[in-house]
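One chain is shown next in structure tokens, namely the form predicted alone.
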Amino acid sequence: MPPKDDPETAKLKQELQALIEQCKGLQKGFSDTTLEAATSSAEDLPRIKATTRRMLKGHINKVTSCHYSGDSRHLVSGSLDGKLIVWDTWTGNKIQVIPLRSAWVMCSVFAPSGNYVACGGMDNMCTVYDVNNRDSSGTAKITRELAGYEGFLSTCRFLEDGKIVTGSGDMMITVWDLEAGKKLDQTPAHVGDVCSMSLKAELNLIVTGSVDRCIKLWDVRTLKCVQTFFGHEADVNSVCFHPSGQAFVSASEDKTSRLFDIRSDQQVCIYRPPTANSSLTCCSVSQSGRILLAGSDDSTVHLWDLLKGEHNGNLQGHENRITGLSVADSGIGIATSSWDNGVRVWG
């Protein structure tokens, strides 16, 4: 049990909660409708019948992340076995196995071009590999090791081949020039570890989630916070932009997933599993914008009708916590990673 708050701290928390409720009340005052009312005429979503198309076997320890390349075919996964594996999801074959200097990898991402992969974790470093350029042993060459973090690297996204943005346990987000190996910009992002990040490159926006329970929207050109969103009651484990760029979804330790609308500056829907016993670890949205997917501690991926808020079913097959979820840009494939040492491709 955590220690009890002293009277002064308890009073400050009450004042803060009162201000948050006041803000929520003002937001509702500007709402001319609800999501439920606006989508009441939409047809019900048919039952989704996605199945496992490929089981990607090769890791011998917990898989902590997975991410599709821009070609919607290749996928990178990172594991506590100290390996990155680049997969061909169409055939299920390994393209490359990249040994890491540190086994404690927490994130792995593909550049949209498919030329580079990046990873990081408890080594407090972001390492970038050129998958098209191999050394004498056949392993992808390291192009950059970006050090200078005071906490673990939890998330990163390529802005382009020569530029990457990272979020870390030191509460910072940082933009790097990969050719020069220098920081272009850095700012304190949250008052807790940055857990997750989603990029909308064409709008120059990123959204970040944190253990401080709030979500922030940033202009990546200036690294200035544009909007802050509240609502979750525990750590925000994952955030993901809606394909339209006008909204985003989140997944949290409070066992809910939520939809936030950027234009109205507020939360518009809460999604709860039928039996909300497990935290939600990762989330994404189908390319149609209609289906919300959220991985869970209960080893399944929950599906919801994003517009109507109705639970549509589960993707079942993993045998342990779901750690990563990536939807291919083509919209055809879904990849998930898990503590069961496996990666699955669904369709």
Second form
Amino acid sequence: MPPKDDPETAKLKQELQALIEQCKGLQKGFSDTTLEAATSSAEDLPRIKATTRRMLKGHINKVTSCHYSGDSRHLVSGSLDGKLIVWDTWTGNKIQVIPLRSAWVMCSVFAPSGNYVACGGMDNMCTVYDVNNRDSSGTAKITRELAGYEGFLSTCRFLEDGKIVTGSGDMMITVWDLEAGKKLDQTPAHVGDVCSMSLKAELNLIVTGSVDRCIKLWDVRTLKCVQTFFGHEADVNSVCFHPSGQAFVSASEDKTSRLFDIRSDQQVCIYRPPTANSSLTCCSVSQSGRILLAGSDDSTVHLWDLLKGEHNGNLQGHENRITGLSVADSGIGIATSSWDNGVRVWG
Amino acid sequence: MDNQINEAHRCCHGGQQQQQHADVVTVTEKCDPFAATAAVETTDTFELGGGGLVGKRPLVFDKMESLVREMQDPENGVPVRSQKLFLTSIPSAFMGYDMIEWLMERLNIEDSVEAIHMANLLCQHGYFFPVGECNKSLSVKDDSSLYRFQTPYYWASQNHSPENSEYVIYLYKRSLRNKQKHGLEEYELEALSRLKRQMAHKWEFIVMQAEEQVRLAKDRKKGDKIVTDSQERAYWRAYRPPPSFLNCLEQPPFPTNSSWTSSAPTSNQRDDAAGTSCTTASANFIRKWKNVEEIKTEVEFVRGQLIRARIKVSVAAETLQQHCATYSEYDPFLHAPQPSNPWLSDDPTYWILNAALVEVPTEKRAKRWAISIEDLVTDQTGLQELTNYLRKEYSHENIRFWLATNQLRSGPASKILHRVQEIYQEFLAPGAPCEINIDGRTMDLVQHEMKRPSRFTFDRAAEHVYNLLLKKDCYPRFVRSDHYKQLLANALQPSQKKRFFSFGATGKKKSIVAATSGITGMGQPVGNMQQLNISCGSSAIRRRGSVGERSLSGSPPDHPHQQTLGVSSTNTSLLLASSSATTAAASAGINSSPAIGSSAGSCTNVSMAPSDECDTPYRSSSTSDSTPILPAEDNVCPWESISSPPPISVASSRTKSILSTPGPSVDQTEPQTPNVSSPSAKKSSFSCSVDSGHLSTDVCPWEFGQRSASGGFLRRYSHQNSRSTAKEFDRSGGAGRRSLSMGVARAGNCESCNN
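Since we've got the form predicted alone here, give me the form predicted together with the partner chain too.
Now the complete complex, all chains and molecules, led by this one.
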């Protein structure tokens, strides 16, 4: 049995529960229709014909993450073999191989400008490399090592070249100034590991998903929580903003992906893979916001019509769990990383 | 996520756990099948903290208990008797080695270590316990130490969930009895006082119960008393272990076997799930909160959420649908991108035409700028066009202020103080050279912030400028302006031309791509991003020389140009051929649209010719009138020359004079492109159109009035500004723009000032 709460805590918890229920009641009042019904007039989404355009081979262990640069062409991937590789997705060439100090990398991201890459993982640190600045041996120089976490680093995003925001296993989100190498802001974000983060720079918003099964929306400038979203029944593995900035999607261990609308403050659609045992590890939305993509541990990427909630097919090719999925800014390609040591570009 | 971590952890700890497993398995292979599962599952409890085992537990207990029952068999079991120890006799006890021997015999275990391990597990699950005070650790030794069986009432399979009230009764009872025999340990005393406080409301009842039990115990025989006392004590020892001891019977603190671990929900459950899932999720969320302060802030937060303004789902759905409809044209998965989908056509021009900064945008790209100001300013080219437009209108102080504050945010920390002052002096101070128009309240805020200058000093003002001036005023004017209309008209529509050239030429095109990428392989270290950028489309980049240099971000102004020339020199003939071919097309009188589309096609034709031959004639031809080339153009694309408007002659004369500035290396390639898309040429042509356009453009009357009122003032400064802006850009663009092309732009700028 879990230890009993003392009366004060128990009372507060009850109050919290009651308030949340009240909130839900209010939300229900605004849910006058379902997304599927409201968008029935929209044109049907044609079958998406995407295939593997490039197989990026080079990692010799599980690839844990990948992320596109702002130019929609370059891609960084991090693997448990202790390397970051920067790829040119069009030619399929490796642009750079960056050996890491720790092999336990869990996230790797490109700065939108393409000047920096950052990675982190179970070294409880976020390391930033300058892609354009190399030492005598030709490897990128470390710009910053951001230490001071009590848990693994699960996700990070560049706000701009000099600023990065991270989410970590110690349930914190932290904003760093890279130039000074110090924390600008830090806040306890969740009551479980922060798993994933998505950034909408124009609106100064980030959204984080966590093991505590809820999703929170933050204002980057103040690092104050703006909204909380419930619904998932297991860890939220991934979140991603809809390009409109009015909504975001999430993928979870509970084998569902969901669409939450920010202005109506609730879940508006739920997407389930047709196969019974596919829990979802990562998700993203196509450039227009019409197609929802979610990578799964059944080694395929599931596609849905985001508006109508219909399953639109799978991207098949990987041979093991998909760990990361990134859609290019221009929408020209989709990159996926997998435990089969491969990175694929789909178009 | 969890899997990932587990996975990594497992790798991390190497074979340790594996080793453990292996041990257990070897034990169990030799034992009978039941013991196998029992052992494996019990070790699992240590590893996984009991997650998901509740469901299986009774089965494990059944197996363990049937073994213990066999042990207790009076005939074939472990010999239990009154043991004599010195002068005292200890009732119903057995010795350690007796049991180990029995186990080895019963389960055919060869190694006594394995039997001891089994015995230890049984002991820890509370089926028997060591007799005597000294043995706190519930471990079994293979010697004459004494053990006693637990009564079945206290067995784990009874599913006792030992409550605090029972525990406190037990503790109080002991405290009532003989201190020497039944004295409480320190941790027990602590627990007693803690529970006494917690259970203050029913303390009388507890005292009554305890006294009753003590009274009953007095009536019993001495031997029985000793046994039952020790059994009860052992029970609590197992369930409420002293600090730092394991309790393997503890329930996991979270519910296991919940809906998602079972197989896919049936359709009924699915419908149900929508309703209930929220509740379970939030309940789980609440359970995790520990800190009172944190809960309080969370309560406050949720209370704030109650008054949140929400919109109806139908409205939200409509917005989403609208967004998707608006942008579906730009989604490469739904509609073909311009010029062509590189994955399908294998044509790298896509990457060149959609680079961050291009001279002439594709039609789709330019169209997109009209959707919203965000679409315009997030596109580097769009931002540049907007700035150009506003400069022409002498109202670009707003956008310059906005860009300057954006830069300030990401600039070096050491220069912040300086920059803040600079910006203030330039845009905000009373009587500043380009004072921006912000309201008093914002101004007060800025003044306040100025006391502690930081990256974000001007954020409020910048937001104000962006939302009220740029978004509501400048942007709509830009979209309505002739400038934008001209951009749209001039925008590239390569996909249409593509169709025309698609037959026959594809094979040769590929060879060019191969050749150009070959250059990079030789010419420079593999893996430099910027240089690769060029390599993939060097043929087309040559044509728009300045753009090529721009994409060499991050290099000092002079070098990139040298480098690219170095690259091209290895295969100049090819590059020149292609560039001159496009020049031909462009100078043949097509303003800009067919340039790229034809480049692919036409260069294939020309590249067949020997390099020397195609080099000279074109160079000469470019300086002369465009007519002589027309025959050559004819066999490239007869159709273009018919449909296209007459050439623009104004630009070419100017370009030449300007282009002489950048240096000899440029001279070689650039003069061949008196094509309108060269930046300087464009700028000068703009400046022409401003003068003429000013009178005719439908500027909003307010704006116009203001300008005429302060016309002289503004104009004087705008001349200054255009010079400083060029520098500004130079500095600001950092990577992207700090290149030779800017030199050209600056030259162009100055010239337009002089005009």
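Positions refer to the first chain, counted from 1. So that the term is clear: the rigid core is the largest set of C-alpha atoms that superpose within 1.5 Å between two forms. What you are looking at is a predicted structure, and each value in this text was computed from that prediction instead of being measured.
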- Query: Core-aligned, does Q14 move its Cα 2 Å or more between the two forms?
  - Reply: yes
